[in-house]
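Let's start with one chain on its own, the form predicted on its own, as structure tokens.
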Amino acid sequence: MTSLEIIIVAAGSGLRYGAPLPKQYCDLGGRPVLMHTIDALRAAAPDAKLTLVISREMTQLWQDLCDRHNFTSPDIVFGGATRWESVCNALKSSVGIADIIMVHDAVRPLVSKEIIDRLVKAISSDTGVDGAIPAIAVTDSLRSISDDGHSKSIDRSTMRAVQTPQAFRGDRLHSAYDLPYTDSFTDDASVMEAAGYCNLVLTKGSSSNIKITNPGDIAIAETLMKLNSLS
């Protein structure tokens, strides 16, 4: 049987969303966004190990919030300054290392089974594919701005947004995180590329997964929530 990991990396502070809290302890549906992603992965796969990402600052308000809710967390490791950092900490906490490992934002809680099994089968199913991304195709018009402030437009059809949990061979992600950090670090996939592991496939993500990156996007969660729940 494959052996699955899932890395919840929620060690950010959430500057950019406005509020009190970061992001991934803010509200939604009467429970803090955090406790649906771990609810979302572990309905979606029942198997897998969950390690979570925090901020050393955030252990007694996350602890206070389990109590509250009643609520069991998946071990915790800390994070980092960076994510890039973040992932590693927890990489090197592992005992073994599992055939699959997925990364996912905390902040993502509406991410299905579908999604998690598609990234599964496109790795099982072909050694040569060193990881998978769930991404879905861009609906908007999209411009490049070039360092003079002109911009150009850019054919859509080319391009994809990503996102998470992105999933990788265990042992080619422990390699690639070997290397030192660099700005150009973005996300796991780009580590994956640094250390030469490019052959990277994308599967089908969902417009439902959504980045809860503003205020508004609460309320889009949550009404989300109630027609999957109607479904």
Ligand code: C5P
Given for the second form:
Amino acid sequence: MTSLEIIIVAAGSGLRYGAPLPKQYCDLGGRPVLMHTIDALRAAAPDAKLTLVISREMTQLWQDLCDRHNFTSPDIVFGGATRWESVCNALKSSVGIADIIMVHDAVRPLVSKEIIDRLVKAISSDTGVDGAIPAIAVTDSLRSISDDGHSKSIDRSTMRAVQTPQAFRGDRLHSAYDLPYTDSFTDDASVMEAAGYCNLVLTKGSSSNIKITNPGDIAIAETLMKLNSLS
Ligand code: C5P
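Next up, the form predicted together with the named molecule, please; the one we just looked at was the form predicted on its own.
The next block holds the full complex; its first chain is the one shown before.
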């Protein structure tokens, strides 16, 4: 059987959000966003090993939240100053290397079984596939901006918005994370490409798999969760 590890990166400070707490700890329908994310992954991939990356300063807060909500936390690893470092720390802590490793943003609580299954299927289809990434079409019109402030339209039909979880062959992800850090590493796919693992398949993401970024996104997530529970 194919082994699966899912690393949940939750060590960001969420500064863009403007809330007193990082967004992954904010309340969503009575529980922190992060608990919804963990539960969604547990339901979608019951056999996966989950590894949770949080910042060291949040250990007590997370412990208190788990006690209050009677919630069992996955194994914890401490994060670093960048997302790349947080993923690196999780990979270094692994005992053994899973066949497939996914990395998921803690602030996407609406991840679904369909998204996970499509990723596993895409990777398992061919040993030449290095990884699989959920993506959706871009609905806004797009413009590219140059240094002098000028902008010009770009063809949105050639663009995709990329989501998490991103899934990779475990041994190749470990080897890609041996590279030294550069600013161009914005997600795990960019680290894989820098290491020469460029056969990354795009799978169907979901417009419901939102990344909680702004305060209004909590209300949107709440509505989407209610709709899911009705279907
Ligand atoms: O900052 P951004 O919203 O892109 O972060 C995406 C995810 O990476 C979040 O879930 C955040 O908690 C995580 N992260 C992390 N360690 C960092 C920075 C971000 O685990 N140093």
